[in-house]
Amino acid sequence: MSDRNSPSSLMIWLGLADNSFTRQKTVKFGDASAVNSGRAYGIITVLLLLVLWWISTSFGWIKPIYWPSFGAVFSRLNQLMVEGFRNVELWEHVSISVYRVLSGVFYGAIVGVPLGLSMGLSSVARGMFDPIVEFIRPIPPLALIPLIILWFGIDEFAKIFLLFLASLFIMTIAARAGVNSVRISKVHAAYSLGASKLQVLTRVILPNALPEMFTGLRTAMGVCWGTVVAAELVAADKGVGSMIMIAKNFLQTDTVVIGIIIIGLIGFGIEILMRIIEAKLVPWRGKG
């Protein structure tokens, strides 16, 4: 009887009904473990754009050098799939945009995260390295382009160390804040235990701080990737950044349409993998 009248994988798999885990859940309100996937009202909102921008392209309401049809962008995908676009394959386009953030926030994490647990950690480390982090952390990346062309020249290592710097300080404040977000009781009740400083740091303070550096490392990914697109702007004729600011100037809306889904679905689904890789490594985050 309670099999038949339990939910289906599917609208588990759809928000349209709690899981196992969530139905056990007495009050939902306030508490992030409860709210399920939601996917369903995801697809519904896709679609509806989907509706309203064949609608307002199909009857006039947009001008195609605003914004183009549905059939100008597929038409010119295919072209783009085909013959590339400046005698460069489309997926070269993707993959050297994919490289450069991830080489970008990767950098950024290796740095960034070690710097963040000393600054949490260490009155020295906090007092040599916060006025230095707080000064420039404010500054748009953007903003450091002239000077990065001034030191490191037009070449690859220009671009990947503008995104280098987007996600330096999103991952220093996230680690230092992983730091701060841990309970002293554990600290106290690992010492008590005759932990070392080392078993603390490796034991407790980095498994609780794992959750706000994998926040940290999703957010620097986002931002990498609205960071890319300027990067690229530093003399690059490869990616999709650069793929969109050239059609751009040849007024080829349909290009950066789809450079600019490119960019969406890739961060989309780097979003994803990050969650699922965040579910298997931390499981233990929301639940104290």
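Keep in mind that this is a model prediction, so the values were computed, not measured. Positions refer to the first chain, counted from 1. Superpose the two forms; the largest set of C-alphas matching within 1.5 Å is the rigid core. Compared with the form predicted in complex with the partner chain:
- Residue displacement note: Ala72 has its CA displaced by at least 2 Å between the two forms (rigid core superposed).
- Fitting the two forms on the rigid core leaves the C-alpha of Thr219 displaced by under 2 angstroms between the two forms.
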Given for the second form:
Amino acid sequence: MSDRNSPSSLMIWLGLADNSFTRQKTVKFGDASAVNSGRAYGIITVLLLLVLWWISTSFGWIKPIYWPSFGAVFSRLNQLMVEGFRNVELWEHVSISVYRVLSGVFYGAIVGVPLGLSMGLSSVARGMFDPIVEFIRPIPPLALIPLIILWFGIDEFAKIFLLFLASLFIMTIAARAGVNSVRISKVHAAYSLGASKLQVLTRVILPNALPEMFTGLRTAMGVCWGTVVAAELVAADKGVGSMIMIAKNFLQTDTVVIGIIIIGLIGFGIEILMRIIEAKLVPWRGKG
Amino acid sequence: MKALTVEDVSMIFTVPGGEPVHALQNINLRLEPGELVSVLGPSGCGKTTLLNIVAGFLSPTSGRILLEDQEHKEPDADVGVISEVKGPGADRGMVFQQGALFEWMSVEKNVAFGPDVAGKPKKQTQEVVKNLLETVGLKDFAKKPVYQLSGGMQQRVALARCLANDPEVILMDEPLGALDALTREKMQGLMLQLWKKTAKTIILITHSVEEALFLGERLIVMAPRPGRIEKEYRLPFADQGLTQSPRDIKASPEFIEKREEILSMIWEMEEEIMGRAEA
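One more: the block was the form predicted alone; return the form predicted in complex with the partner chain.
Now the full complex is given, and it begins with the chain already shown.
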């Protein structure tokens, strides 16, 4: 397999050379699978941005109030880790936001999954809930904040209720889509193997709908993470969103930047974690 | 063992806003216990509809599906206890073309599905599953998820899953239709062996004339619009298949003659449909 001209595995990893299979393709333009990772260029881009950041702030091209210097961000991060922000530790700001998202999605799934399943299985449930789901679905959760503040004030319950609503309809629709995607031959097979309706539900329809529900869960996590930050911007004294909002009032741009980076990293982390869990729990996705 | 009777079954589909379609008209058919009948016909002749009615997934517009238990006689009668089919049940097993396996289960869990939902003892089921997997040549694949298996292997799992339930009648809807030609020939041999070994009553729907001839003791050719039984043959090839090589049988003049006769019959039906569509 190794010929004299074959590039090193490092070059392939960096995307500076194609792997042995792609090298043998003559048609590359238009074949998406022949486009390699281009990792080297990614690394260069990130490094360039960091250098630009460092140069532009240390030469004073940008005022610290618009964008903080590298050093300022690090010393602020250090201070936040030790002292916290406004008498609340940094990890508590982060964890309360994560906690809100997880509980919102949890309750959303607890209610939404049975709702979606029933809508996929019974015309009564479908008829009853369809108008509600179809009406509320296109409303951005943020538009509900004023109403929720009027109803429940601004305490913890109000925030989790908002996230519950945000994830509820995503989970409902995902569960319904899961039921609808069941191939009729599988259901027929189960019945002619002697399964009862309950057994068809638990042993065929549920596992068959699980991949779709996981997609719903992943979407709900993403949407709720966006919503929680926005909700905390409006009214909260703890949480990453409130942290950057309050920091803005004190012109602490470095804290704002740190908050934004944390929000990005956690959003990314949630996505990756959900993908790993999904691959572990529903390895049969798309294999039917 | 039970005999299966299709008694004067008609099926009319009414599509909203369209004319009623006569999918099946006065179908009469009887399968004695242990018989393998293959059903052939051009697309749209209602063969899958017929199978779905026998399986109990559809209820016919008129007519009945009857199972006759010949081991238990009706008092003062020659016939066995007769029961009418009203819905799907474990007495009629199905083997579908493809995609009816439960991809979230391993091979052995798929095969054990019937006994499991019936609440049979685990020990006994394990034994049954092990024997069946050995019979279909998959004993090393018991723990594998089914989606890692090739198409031919998956259909062997489907056969084993159906047999694990020990049904009275097996209904096959183009079970080898999605397989490549070579795998298909091998599977035909396996099906022949399984049929002789288990002595099951089988209806086999296929669009391959060769398969229908090779496996069926009887062959029924259906015609479309309205779906009806056009012709019936009694065939020697399935019996020969137990002793002779399938290749030899399929190359014999007798086999080729029958194959050509049926092919041209179906060809004409297709021509007629096309002609009617153009006119």
